[in-house]
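Read the single chain below, which is given as structure tokens and is the form predicted on its own.
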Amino acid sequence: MQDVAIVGGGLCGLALAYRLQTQGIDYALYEARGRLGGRILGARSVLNGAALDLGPTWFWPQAEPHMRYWVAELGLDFFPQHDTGTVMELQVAQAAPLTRLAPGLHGGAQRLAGGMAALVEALTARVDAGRIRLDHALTAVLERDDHVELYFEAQGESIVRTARRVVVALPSRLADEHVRFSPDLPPELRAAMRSTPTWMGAMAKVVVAYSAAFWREHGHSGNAFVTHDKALLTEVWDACGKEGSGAALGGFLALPLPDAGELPALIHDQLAELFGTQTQDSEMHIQDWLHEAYTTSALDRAQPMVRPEELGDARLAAVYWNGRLLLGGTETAPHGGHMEGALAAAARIEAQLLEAQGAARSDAKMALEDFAPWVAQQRSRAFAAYEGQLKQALSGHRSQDLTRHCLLATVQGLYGESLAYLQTLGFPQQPTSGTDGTALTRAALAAFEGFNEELLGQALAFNRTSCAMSNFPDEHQPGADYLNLIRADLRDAWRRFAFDVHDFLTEG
């Protein structure tokens, strides 16, 4: 009997499995598909070898601290979404598209080198393969006196497994529709599960690989929007790999889809309307998530619209059956959606399991023992992160406020990763307040003493000796006013981080 059974091998389940493994907790991971990753799905182009994303494509480091933490933790390489060039708008069928400039259209979105599947591959490589059970579809969960019984359909056979606790890391509606719970779940929980749509479940996507990124050669970004009533491709973007390798375009498809036999030709026709006849020589990959059995429910197919505010119902994040049943997945996270929500849910469940098993530290101050050395390690890497930000800014032809922009991005990145790491340290869930909460916050923040000025000094010393920065006099030898602006930005970032740490440590 395992301590914990994790049902669902998507990003939430995989990240949780890795964290439990590092905590020395006995677990098994069950997945209905024959692969791991859930809604993260990649394909490899035969034409040009490109890694193609048929599921999630982007993450936003400035707004997604858990993703930032895991990308750094796993040592993954990333690069900005290509938005340089004109954007096309096709408002009338079979008419010439309009063009406009829209720099930064994707709001600082980043992509992983090797596709988002690289995240799944990196986690999978760190998880004990002997604990993974593929092709196991959960059909029922029964509560017993001190454990749960799990019933699976596995390659035509019915299998029963036992565990002290179970995490059902499936889309909420899917779990409600396909899994029998005994005793039945509370009516208010059932209502929350049914009213929470599956994030990006009602979606179909196409990625088309080419021998060359001809749209870039013609000054187009690859971004296009099609708004007429006959649109099949509603949105298109550049899906090339890092530094333009592996030419590809990606797009969202309007639902419902036409007959599968007609679909490729219709996609080709619309791409030709946008980019010309060069689109015909290609390799096409289509993924219809709306009809993917282990992603979407009948309710999702009937009610396909999803708004972020429909996710994160607090009832989905509670603990049931005396701590033996927990729910996971991006739909259960506050401000859910994206891969960030899945990772936030994994962090929350880890803390709940540690507390339920008595493994959470009884004294919250002890939970900071690992934090200071971890922060010290991140501080040692901060200047390299600044150099990386500077390289990206220069390659994107940024010329204004280079030092200010890159320093702010660097400190925000470290603060976000630090908050995400702090949330994985197994703090007791009882809120701490008053004098104790303030003291705990000060203890956590002490690891950052002098960080902003230290990094600023390193950046200024680098700028003074950099040939590239010598082309920008205000950056090469910044004046007092500019330095004051930089310091003000860094102070604001620090204050926001300090408040976030205090809120976490005092509110649980």
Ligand SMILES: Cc1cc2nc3c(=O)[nH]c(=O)nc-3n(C[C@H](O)[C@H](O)[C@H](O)COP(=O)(O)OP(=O)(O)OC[C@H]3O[C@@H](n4cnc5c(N)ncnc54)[C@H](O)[C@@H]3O)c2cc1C
Given for the second form:
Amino acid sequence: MQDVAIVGGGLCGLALAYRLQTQGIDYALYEARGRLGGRILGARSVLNGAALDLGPTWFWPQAEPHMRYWVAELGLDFFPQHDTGTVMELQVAQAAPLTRLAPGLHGGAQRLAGGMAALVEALTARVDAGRIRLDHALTAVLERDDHVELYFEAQGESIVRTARRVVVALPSRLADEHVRFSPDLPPELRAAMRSTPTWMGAMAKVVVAYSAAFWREHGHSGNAFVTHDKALLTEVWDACGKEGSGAALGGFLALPLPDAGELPALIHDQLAELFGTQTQDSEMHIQDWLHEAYTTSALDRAQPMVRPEELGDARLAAVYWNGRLLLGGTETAPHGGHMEGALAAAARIEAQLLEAQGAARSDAKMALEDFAPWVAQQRSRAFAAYEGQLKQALSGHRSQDLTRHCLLATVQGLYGESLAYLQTLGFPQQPTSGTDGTALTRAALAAFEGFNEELLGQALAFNRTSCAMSNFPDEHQPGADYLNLIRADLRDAWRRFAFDVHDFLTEG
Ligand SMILES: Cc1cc2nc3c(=O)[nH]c(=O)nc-3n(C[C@H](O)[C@H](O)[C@H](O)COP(=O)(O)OP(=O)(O)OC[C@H]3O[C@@H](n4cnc5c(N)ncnc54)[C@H](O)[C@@H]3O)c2cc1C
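Which structure goes with the form predicted together with the ligand, now that we have seen the form predicted on its own?
Expanding to the full complex; the earlier chain stays at the top.
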């Protein structure tokens, strides 16, 4: 009998599997589809070799510490979403589109080189293949005295497996509709599961690969919005690979979709309306998530509306059946929906599992042993992150407060990522209060000693010798007032981080 059965091999289940493996916990991962990744799905263009995202495309490292942490941990390469050039707006069918400039339209969104599937591939390569069971669709979970019984449909056969604990890492509505729980779940949990829509479940996406990015050649960013009532493509963006390799456009499709036979021609027509007729070779990939049985529930098809505040009901994150049943998936994370939510849920479950089995390190100080070397590694990468911020700010035509903005974004990113990492280290959940709590906070924060000044020094030295920065005298040779402002920002970010660390270590 396995210690932990993880059901659902999406990002949440996979990240959790990897973490349990590194903690030496015995687990098996069951997945209904014949592939891992769930809503993360990629395709490789035959035409130009581009990695195409048919599920998620973007992440926002500044606001998503778990994503940032995992991208660094797995050594993945990333690049900014291409937003340079005009944005098209088509408000009236068959009229000429309006154009406008909107640099940074995607708010600092980044994409993974190799597509979002690279995240799944990197995780899959790290988890023990012998622990993964594909084509296992969970149909029932029964609580027994000291374990759970799991019923799966596996290629036409009914299979029973046992485990001490189970993590059901599926979209909450799907688990509610497809899985029988015995004894039944509390009514308030059932209600929370039903009132939590599946993020992007009611969605269809298209990615079209081309032999060249003809829109870029005409000064268009590839971004477009179509708002008239005959719109088929509602939103379009540039989906080329890193540095423009592998030309492609991506788009969201309005539902319900027209007949599959007509769809490609209608999509080409609308793209031609936006960007002009193009006669190049192209290759189209359409992904209809609305009809994916292992993503979207019947209730999602009837009530698809989703806002982040509709997700993350606290009842979904609680532990049931004396610690034998936990629910996962991005839908269980506060303000979930994005991949960040799936990873936050995995971190929460890991801590709950460790706590429940008493494997949490009894002495919280021991948990910090991994923290200082990890922070040292992040510190060594901070200057490169500053350079990346600067590059992004300059390509977004920012000219005001460049150093200040980029340093603040860099330290906030590192602090957010550090807090997310700290939360994965398996601290006991009992609060460590009083002087012990303060000592623990001090020990955790010691790893950041002198960080702000060190990074500021590196940034100023770089600015002094950088050609690009010589165009901005205030940044090239900053005056005392400007330096004071920068230091005040960095101090504030540090204070907020120190409070958050203290709250986490003392309140659990
Ligand atoms: C079109 C689209 C665009 C998106 N864009 C973005 C974006 O740009 N940025 C972003 O951050 N997020 C985006 N998202 C959201 C992102 O994809 C999700 O947050 C994330 O992938 C969810 O991971 P998960 O593990 O929580 O769930 P899932 O990926 O849904 O994983 C659940 C897994 O459970 C499996 N499963 C289902 N039923 C059973 C069963 N009965 N038994 C066993 N296994 C089962 C499924 O096959 C699946 O593998 C997008 C999603 C879509 C669909």
